[in-house]
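Shown next as structure tokens: one chain only, the form predicted alone.
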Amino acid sequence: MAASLVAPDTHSPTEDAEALRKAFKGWGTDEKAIISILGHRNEFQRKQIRQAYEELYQEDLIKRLESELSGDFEKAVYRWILDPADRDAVLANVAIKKAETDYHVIIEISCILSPEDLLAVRRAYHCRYKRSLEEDVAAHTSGDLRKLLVALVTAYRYAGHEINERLAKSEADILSDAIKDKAYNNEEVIRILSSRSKAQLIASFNRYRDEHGTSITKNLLGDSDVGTLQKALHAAIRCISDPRKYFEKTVRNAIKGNGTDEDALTRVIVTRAERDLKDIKELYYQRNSVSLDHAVAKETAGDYKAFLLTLLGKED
């Protein structure tokens, strides 16, 4: 997994306080200042900047950052600055409150997150709002499609590679029998999506495909008429073979057809940008015959576009 943030090895927390202390302070705010401090710091970097900041001027300098910038640049540094724990948990909150809950951040989460990580995400979660991420997901949905996500969310895989391939034929059938008969709320569906670990899975699927000739995800959207579980089911089972796949075509969509969905685009590059954003990059490349810094750069403006393509690791 290759990242696409460009760090220093080593940095200056206390010098990178001031220097943004320094960028809030006189008429207007210096955003390329911003940027090119915080676009350029990993995790651990972000959070010794945040306790510099606070022991220097009693501030928090991520409710500061909240008062010094608007829009989508403002939404994209918050989001960014957080811990990854936390940045999920407010993304996911954020996901649940829309007036239609965007499961498929529910289902990122739940599904590519390491195990010990969702743990973490729901202990972030609970502290930040008082209630824990699978009671606000069931508050937010119903029917089948809470049933989906609140298993997800309540899961917690085995992480290692073993697999066993007798289990993997028989779950490959009961998979197959629930799309042959569109029963796709079949409980033993949502049980195996939710509780098998993934290595487990991608042996289930590579299993389904070798018997069917197709993928799983093509049969399961095969009809004309394709419902919210189904697309649900979708999404969780591409998340868990392969996220960055997964992620390429979310960015895809996130840029194509009339307008931007920022909300899409800001979270992918902010939460994959330490992690695989440069991989899923090069399938962008390959899919699109256009590189994914030449395609933000063209539906984003300001300080938003100079953030993100910092971000993908685009070179001043």
The other form holds:
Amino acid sequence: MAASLVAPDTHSPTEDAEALRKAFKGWGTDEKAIISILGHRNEFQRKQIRQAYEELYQEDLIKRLESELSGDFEKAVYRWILDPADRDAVLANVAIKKAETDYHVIIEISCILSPEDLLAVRRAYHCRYKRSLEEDVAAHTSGDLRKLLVALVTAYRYAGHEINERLAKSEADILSDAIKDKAYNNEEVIRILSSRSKAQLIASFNRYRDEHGTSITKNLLGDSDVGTLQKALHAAIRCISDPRKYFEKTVRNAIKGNGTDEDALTRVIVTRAERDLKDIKELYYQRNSVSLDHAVAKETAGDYKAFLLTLLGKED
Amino acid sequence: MAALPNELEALTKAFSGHGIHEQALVSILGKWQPEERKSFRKGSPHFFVEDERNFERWDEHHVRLLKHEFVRFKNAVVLWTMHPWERDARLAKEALKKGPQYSYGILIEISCTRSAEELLGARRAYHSLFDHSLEEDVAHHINGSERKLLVALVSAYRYEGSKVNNDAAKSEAKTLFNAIKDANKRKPIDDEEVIRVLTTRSKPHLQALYKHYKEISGKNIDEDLNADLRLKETVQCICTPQKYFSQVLNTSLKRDVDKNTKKALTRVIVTRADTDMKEIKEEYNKLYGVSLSQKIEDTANGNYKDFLLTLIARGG
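Next, report the structure of the form predicted together with its partner chain; the form predicted alone has already been given.
The next block holds the full complex; its first chain is the one shown before.
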């Protein structure tokens, strides 16, 4: 797991807070300074800067940034400055509130995070919104998608590595039958995907591939019209088995074609910069023969672009 | 010399009911000569059968029952000393092994009467003890309509603050009222909105809903759910837990109940002694016109009885 973020080993929260204050003063905002500081600090450092700023100026740095910045740049910096669990809670809420719930975000959070990290997001959600994550997901979705999403966000998977081979086979068979019969809303499918440990699931997916010669995700999509539930199941399986490939595709889709999906692009870069964005960049290059930095630079502009490139690891 | 009738009676009582009257056994049995013991065997056809080879044989079934009674005190002690997380995890596991009649009620009890953090703790302990997640085992062992309810209940991490959206509580009370009214068309437990509300909303929200429901229906929601035992228990555990526990205690204290129902006495007292035992005692008195201590005094024996009485006397 390789992060793309470039951050110094030591920093002075006070100096950083003062420099940020200076960037806010006077006419306009010195966005470059903001990017060069915040874009080079990890989550602990950013937390210290927020504390130092609060102590020095009796003001919430986050609120200040919200008022000083705007557009996609502001959204990106806002997400970046939050604690990871709080950030994911915000991302989940934004996704839920959309006219059609952006189930990808819910699936990413519930399937990629470790069980403990998912719990942290649920706590952060309680704190921020005074409701549980599952109650909001349930209230804004319906039918089979609701069943899947609620089951995924409420899971507290066993985190051990033990695998039961017999179970892997029998559950691979259940999944296989469901796919063959196009019975994607089969209760068993949701049960298996939302309750088994990741190790157990990967064993089942491997078993499936051994039996069928193709990956379960390929067969899941098939070649005819693909419904929402199918796509959601596909995303869930991808996130569980190979999150980096999943993110590469997300970012590729966000950039390609007409227009850019800034929400998705920001989300991947901001949430993975300190985790595995470097690996995602390598996958991107392998797949597309052009670096992600290059693609992002072409499709975005201004401070937003500069910020994203910084998180991608560009040296100043 | 034959055993005295009052001693016979005392001994029979010492072996019956909940737990064993150890002192009676010591003081009566201990001093009996062979003649008295013989007359005990001859005079207790429910304990001893006349064997064809001319001797009075212990009824094996009864010896097994005796074993349970002797061990009742030990089980209470072990359960009492356990960390609440381990306790709930083990109770849940045991319930799953016992089949629908007992398991569903206990799972509902644990998931609905514990706080969000206590339930989470139980899930953690379950990981450690059994190398699986609680929800995966519940989903694997339970089928049908109850599975959806139970998996969702054990997975819940409800918001614990007091903030309630009263409009939502009112409208959801109406939703539940309609679902219950249409029970002939579809069982409420199969209604996804019923499940959503009961398994994701916070307890304060559901308590507000309980009040609104009464205004709409004239009756309490659990009274209207008589046809749906599991939903009824769910609502009772969340909204009127002391009433629920009083009922469970009352049933467990009856004579001639099966061993699993009897175990509820230990379970409820040990798990509530630190929480709401005072309120449960009050509710019990209100419902049954007799104090819980008196009922335990009349029904239980020996160290087991003394232990329970001590537990419930704590804190007034």
